[in-house]
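Just one chain is shown here, as structure tokens, and it is the form predicted alone.
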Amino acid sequence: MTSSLATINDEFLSPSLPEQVAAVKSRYAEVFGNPPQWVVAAPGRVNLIGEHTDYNAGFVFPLAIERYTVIAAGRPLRTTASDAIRVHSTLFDETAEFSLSNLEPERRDWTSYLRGAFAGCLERGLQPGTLDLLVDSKVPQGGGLSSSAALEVATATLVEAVTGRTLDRVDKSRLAQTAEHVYAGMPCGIMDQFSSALGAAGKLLLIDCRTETAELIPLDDPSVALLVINSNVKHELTGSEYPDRRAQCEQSAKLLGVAMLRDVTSKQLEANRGQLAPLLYRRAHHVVGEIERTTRAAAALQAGDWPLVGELMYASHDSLRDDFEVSCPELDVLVEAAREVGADGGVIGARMTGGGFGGCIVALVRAGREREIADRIAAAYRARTGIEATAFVTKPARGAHIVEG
């Protein structure tokens, strides 16, 4: 007898941010012996379409999700150095310490994202002083939903709260991106941090990663809902896959005589195909096509042309699987199961989301049928892989903000 997502996933509906905040404040008092003075929240994100285009100066089309990283903070009761940071993670049930005068960028652990964000704040003249922090996150780890960006942006937002200074939100995104590059060793584009910092309730962000500007586009059709399904698989990789893809894109652009693949149209790519080795052509073919698909999808969404949005989502997944080679069998099974449910069953379109090699798919579905659709896809996935998928629905959520303090 198969179980439904209603039983295997008790967070199918979005958790309440006020309830999460209340739990974090209570846990902070337990760990540190006094109530927090500041509480901030920053969301994860899901990308509707536009994958691996951000570091090619292209377009992406994400939304902040109703899954938040929350940080509570206060001044320590104990006597300590003036630049000591003590942080407790509810995820790891572990407490770590570091010094603002020695943030150790070469050290790699779960505090890397916090240390990198603190470093960026210090460079901008924000001096938070000694703090106790408690970090709690409802953003699924390893699911390609930007749990790391949420932590970086939340940390920078906390420093804003503590110091009473406000960072420009785009600069805060850059600060968090630099933290990821230098402290976590991941050469990501700007999308994840941008989405967390600039997200808006009810709206997607069409981000131009060249100009670092975003157009807010409403998702206001009550007949359409967003469904995120986690494969609960993250393949162990060598660690070079993402940097390799980025280097291949840069090499392709150089051979085509442009600064970035954003500068190439599909017609130009085909006309100059002979300049690229087959592997580099496939990488460029994905990026150039994905940038075009993203702007078309944004226009189609605004026009309510849902069949076209769905067609572009499926085409994006096929390209990520075949040309960019960042999908995996489990993600392919989930997307294929969504295709089999089809428009008659309430699925508009689906694709892998995030960096790849595991994590989640995102599907646009007909509102009111979300759980039925999730159960059908999960049953097919279980039958073909033996793995239980988990799913949740989300609306576009508010970006990073100070909750208290």
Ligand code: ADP
Contents of the next structure:
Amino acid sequence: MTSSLATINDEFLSPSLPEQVAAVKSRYAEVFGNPPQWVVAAPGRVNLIGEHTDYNAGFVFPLAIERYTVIAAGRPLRTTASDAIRVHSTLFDETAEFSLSNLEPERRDWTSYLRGAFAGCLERGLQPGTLDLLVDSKVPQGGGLSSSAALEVATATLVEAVTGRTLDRVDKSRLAQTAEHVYAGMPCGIMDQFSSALGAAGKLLLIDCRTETAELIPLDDPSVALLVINSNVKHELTGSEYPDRRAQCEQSAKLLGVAMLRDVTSKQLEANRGQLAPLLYRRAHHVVGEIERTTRAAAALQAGDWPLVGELMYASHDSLRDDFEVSCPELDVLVEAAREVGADGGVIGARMTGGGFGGCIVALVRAGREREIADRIAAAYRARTGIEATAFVTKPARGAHIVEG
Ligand code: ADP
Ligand code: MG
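What would the structure be for the form predicted in complex with the ligand, rather than the form predicted alone?
In what comes next, the whole complex appears, and the chain from above leads the way.
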């Protein structure tokens, strides 16, 4: 019999940040010829519940994950212009260049996230000067775990290290969000950048996206663990799904006579259902229900009511699939497989996480059974789709910070 453990990728457990940092420093020296002067790290995030609620001024309930984007930096050895940035990505094994005096907001490539974050720092008076950078990330890219936010927040943190200035962390999140809007053309809410900037070890963040404040909620029950399973698919569709959903939410709010869908309760939505065409009603129904589920889940988690947390996660998935229509067959298969493993098999709850149309699911499971559960879900997924899933466990991790320098 082949070991079922072999079906799950390596790095099922968290890669160690010190080891990643050591590897990044030696790679930096290889690429640029001298050791780096500064090293920073910013994590990706996984959202336990509260999807597509952030841009409706609602609640989200994410945690920073033990997967970091690390940036090493130093002053160039060669003679350069005082505003020249050269950056190497280990992901693409590619070096790109740009200038701090012409950050080209319209240019779209992987440096957009960096250029956008530099722009925000410059606007706030932080002038880093010429730099060589090396970017290395353990956040899977395009998987709904916010490798983009990790890159933006890491860049802003690097500028803090280089300039010796400290940005207010909420302002740093906003700066990174603006980078994503303007430089990457993605009109995201505040959740991803906020989680990366403000994440705390052992804590989830119940973020009120209206006030942009977070309550830190400990996840300290040793009997539960978090499992992230990547479908390893990403459906591009037309690319306008996210802005379309956002526009539909804004339109629903307008027709309901409120500023944001946050301002509507489920009861009010039902009473005013006639104001909305069926499609807009379904979109609003998801958001309004999801905001309520999120605050209920946070309370249930604090009370250790795991069956209720699980039920709310499954309800969130169903709503994202049926009302908000941002799931996809692969994510549905993963969540179905988790449901089949069920409470007896150690699964408390599961749902798609992130924007949708591919990427990951998050499952809350019984500690000690993580690998067995991941294997069972991956086997069902393989049998039904022919695709290999990858999985890892994580605890809530520390947010962005300066590692050296
Ligand atoms: P997600 O945030 O869910 O991972 P996005 O599409 O928002 O997905 O962001 C992924 C993009 O971020 C990549 O296409 C790439 O441009 C950039 N990116 C992520 N990680 C890296 C990296 N290590 N090096 C360079 N660019 C990266
Ligand atoms: Mg992203």
